[in-house]
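Take a look at this single chain in structure tokens; it is the form predicted on its own.
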Amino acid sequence: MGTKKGTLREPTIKDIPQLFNVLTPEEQKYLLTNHTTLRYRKNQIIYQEGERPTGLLCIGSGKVKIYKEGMMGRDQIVRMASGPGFIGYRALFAHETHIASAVVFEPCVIFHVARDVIMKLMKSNNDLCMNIIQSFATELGFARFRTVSLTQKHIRGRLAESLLVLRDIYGYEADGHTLGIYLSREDLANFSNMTASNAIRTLTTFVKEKALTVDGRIIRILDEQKLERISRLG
């Protein structure tokens, strides 16, 4: 896939600063010349519920959705990743198989770091270790955090905290109220932990209090400090 005229040009490894800006000019060369560049189309799955990691994956750029498979067909989404960040590494480190599986949303270039570069990497540099630490409890808190909300907010506070996330992660459009994301109503249910048909009849309501408007699957925000308020209410 190469970069067209008059587009950014394709990432590499090099954009993933969050653990990587730590390593020393030898590792940082060890690691650009032991890493595969991964792409990905839309709706591809990159690792599924029950496989075995064998490296670490990063993302270069494009949108990444982790589900799980619920009862009754139904997915539940855990959570929505997009570039520079890094996916898997949960069972990569805990040496299990995926509890989750991940697929493609938008476009993706992911880097594949294989088990035995990084762990060598971590033998060799104490930062990089405590940068995959303090990671890891990031993602930690912020679970539990959805976790607790997730299961005693109600439904209106469950899907107004699911489009402040969404925004937090993705950010907005160039008009600044667009999200930069754009979900199907069953996606956002999902986010949401509620049924489709709910997530619907919620939205409509939003968008009679005026604080934002759905036009297919472009979401605008209108009024933040309102949708924040029926977060913070539950």
Given for the second form:
Number of protein chains: 2
Amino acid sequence: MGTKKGTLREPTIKDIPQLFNVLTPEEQKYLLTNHTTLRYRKNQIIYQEGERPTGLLCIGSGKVKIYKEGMMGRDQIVRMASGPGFIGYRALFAHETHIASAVVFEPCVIFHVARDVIMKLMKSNNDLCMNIIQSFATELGFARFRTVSLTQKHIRGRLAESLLVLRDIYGYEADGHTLGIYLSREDLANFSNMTASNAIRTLTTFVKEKALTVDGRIIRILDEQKLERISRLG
Amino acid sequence: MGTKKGTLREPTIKDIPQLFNVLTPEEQKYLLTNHTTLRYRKNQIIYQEGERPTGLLCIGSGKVKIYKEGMMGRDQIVRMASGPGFIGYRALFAHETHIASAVVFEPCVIFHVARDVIMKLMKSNNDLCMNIIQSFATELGFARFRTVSLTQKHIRGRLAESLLVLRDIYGYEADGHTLGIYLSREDLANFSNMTASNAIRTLTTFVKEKALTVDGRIIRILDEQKLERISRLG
DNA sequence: CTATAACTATGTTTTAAAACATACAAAGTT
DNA sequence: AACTTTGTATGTTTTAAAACATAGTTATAG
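Right, and the form predicted in complex with the DNA of this protein, after the form predicted on its own?
Now the full complex is given, and it begins with the chain already shown.
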């Protein structure tokens, strides 16, 4: 659950099991000499809406925010990602431009596997295809689930659910209560389909109801059951 | 564009190009003897939320509504499908239960390819994998796009967009104006994230604005430009 | 062929959430 | 240190959409 892993040693592409572990020794060798390692710092843009993907991107470590620009400059965060996993692969495989932007939230090590290289590997290795299919299936399921929540739940329910989703993705810090991601109120709002004002207000009421405590961007969840109840009924 | 195709002759699994055309003659033979053809009539349930998928389903002909149950029995139509294409494959490849239900909207011929059969074909045929990946990529893109629309656009914009999406999927009848799908006001509402009352009301205003005419479930689009404008700005 | 249910239509009321308006605190710059 | 920017907090107003109410209309079943 912790987020320390990346601080111990820099990850390599071997740390992306859904990519590396299914390859034959031969293919592994090929991949090792045919990828690049990119390092990003906070707020750097990995790719932007409208750009053409050049290959498969794999998060080795770090945290990434993926968002779409909505009406009147109101962003919608469609996904918060962390390693190990793929980003930007939808556009790659749909042969389209990116429909969302990816920006670094916490320093990242990212591996870039050029289109031809990943295609060649996929041609020779079915398990890799199946893993990519699995990623798609999971992500599409999550997208469906969230669409219903974001369109039908009320503000309290949306925010409570978002906090629980963030817990599922990033877990807690060592104390077992502090959310492992430190979003601004605005990002939290953009992840929960509401305005920043309402995110702030609603967080405040959650604090009053003793479901959590807040200290700047540090959110400590005190009562998961209560949040789950709010998420379900709100 | 037309919807007549199915009435001329009953489709076979050969009419699912993304499945059949990429197979070797050998594999085609195997598939031909290892699938079942299912016929459904209006309102029949193909699968339901919570059920476990048993194989890949391909729409040969007909129209299918795929929806998720939301809060307080309010359904959300996540997709309107027609042949040739896959349905229910997300759950199959995610190894999960269905997260949405599929119900027949217009009489369907559907091909069922058992899990083991499709898996075997995918193991031996990469182009098939790539086609399935392509389906996922397209559908995920659509889901993302719709999430932003359904959460951020106002009622008029959502309804206008939904009508244009339905046009893209089902096209027009021979007259070049009549939408090729006849949804109830409630279905239209469930596809546009609004209540039936608001779908009715908003349709009425579109008629007054001469963007379309309505006769029961028959919708004739008169001014696509106007709808596009409403979709963009609303 | 009536009865019952499902669908469509429209007016009225209520409510949730956005928009707007300040204000204060923290962080970063010059 | 003074200044600017950015993020957080709260109160007030406005508005979009839901909820509610009622009624006509069309299907469908007994």
